[in-house]
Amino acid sequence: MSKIIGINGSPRVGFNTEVLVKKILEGAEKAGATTKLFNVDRMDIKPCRGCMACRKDGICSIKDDMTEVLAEIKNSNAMVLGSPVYMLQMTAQAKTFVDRLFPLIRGDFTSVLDPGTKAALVFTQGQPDTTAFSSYFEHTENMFKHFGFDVQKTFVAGGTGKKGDVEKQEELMDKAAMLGEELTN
């Protein structure tokens, strides 16, 4: 059985980006996988410190709230990264969580995940050009590639400023539960 993690960057619990991030996970469910969300925000999850502790045992040396999410990644078939977009990229809280990810490399920078794991990224942004940050979505997906994510996509959602406006694209609604069950397989 799959297991599929969900990751809402948003300072905004119940907007927008959450909503796709449960849909995809939804998704995710009907096909029969067990899933799980993290909301960020109301984690304790503080900065990583560049102390390279987890160099030497794969162990990060903070004990917060991401020493469950580093756990429950590494024994889960796929991971869901959501975020709106705030000044050009990812928020401050998905960028505090994505530094906290280093524990992922080891010492000679190859990954300490499953080959296969995959990983989505789910972007809001109230701009509707959903190519207008293309290049900071490309460098985002690398990043998680150098992970050892098999990254699957990068589900961009325009014209999302407002409290609601993603439940309003039903195509776009549909295609994250698609986007769940392709996870699965």
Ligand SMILES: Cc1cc2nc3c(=O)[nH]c(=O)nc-3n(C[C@H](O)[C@H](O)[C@H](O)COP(=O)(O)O)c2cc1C
Second form
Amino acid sequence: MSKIIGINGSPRVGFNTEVLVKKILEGAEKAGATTKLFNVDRMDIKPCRGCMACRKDGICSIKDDMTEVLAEIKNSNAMVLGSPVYMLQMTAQAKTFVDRLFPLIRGDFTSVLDPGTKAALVFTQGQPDTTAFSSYFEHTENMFKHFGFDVQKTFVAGGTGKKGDVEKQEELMDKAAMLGEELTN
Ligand SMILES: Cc1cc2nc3c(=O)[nH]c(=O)nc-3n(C[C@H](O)[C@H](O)[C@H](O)COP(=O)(O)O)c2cc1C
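Could you please show the structure of the form predicted together with the ligand, as a counterpart to the form predicted on its own just displayed?
So here's everything in the complex, that chain up top.
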């Protein structure tokens, strides 16, 4: 059975980013997958300290909630990372999470992930023009490929400043559910 992990990098739980990530997970569940969502803002996830312990034995020296998340990611078929755009980038919460993914790559830059582990990225932004930050989104896709993920899709929802804005974008919501199904295959 497929397992899909969702990460919400917005501190606004219940707002646009979480709604979109949840929609993808719902699509995956309908296709038979089990899912788990982590709201990283509400968790104890400390910034990487660069101690390089994970270069030696693959294990992070910081014992916090990231221990569980890393184990879940290694045992899953796909990960969905959602973040609002803050100052043209992902949120600090999302970036803190991303830095802590360092144990997923070995010292020789090979990945510990099972080949074919999928990823999808979800960005929400106040700016209605969804191409405005495309170079950053492409860079982020490349970063996840470097970690060993098979990046399937980057979803961008523009004009999502207020709670409920993303639900009004029905076509995007439908595509999100479809992506969830695709991630289970
Ligand atoms: C500190 C901060 C910085 C932001 N920077 C940008 C930005 O650079 N570009 C943009 O389009 N929207 C920006 N926004 C708006 C958010 O990206 C947008 O409201 C997003 O949909 C919020 O996601 P949420 O509803 O899941 O919290 C910013 C919002 C905050 C609070």
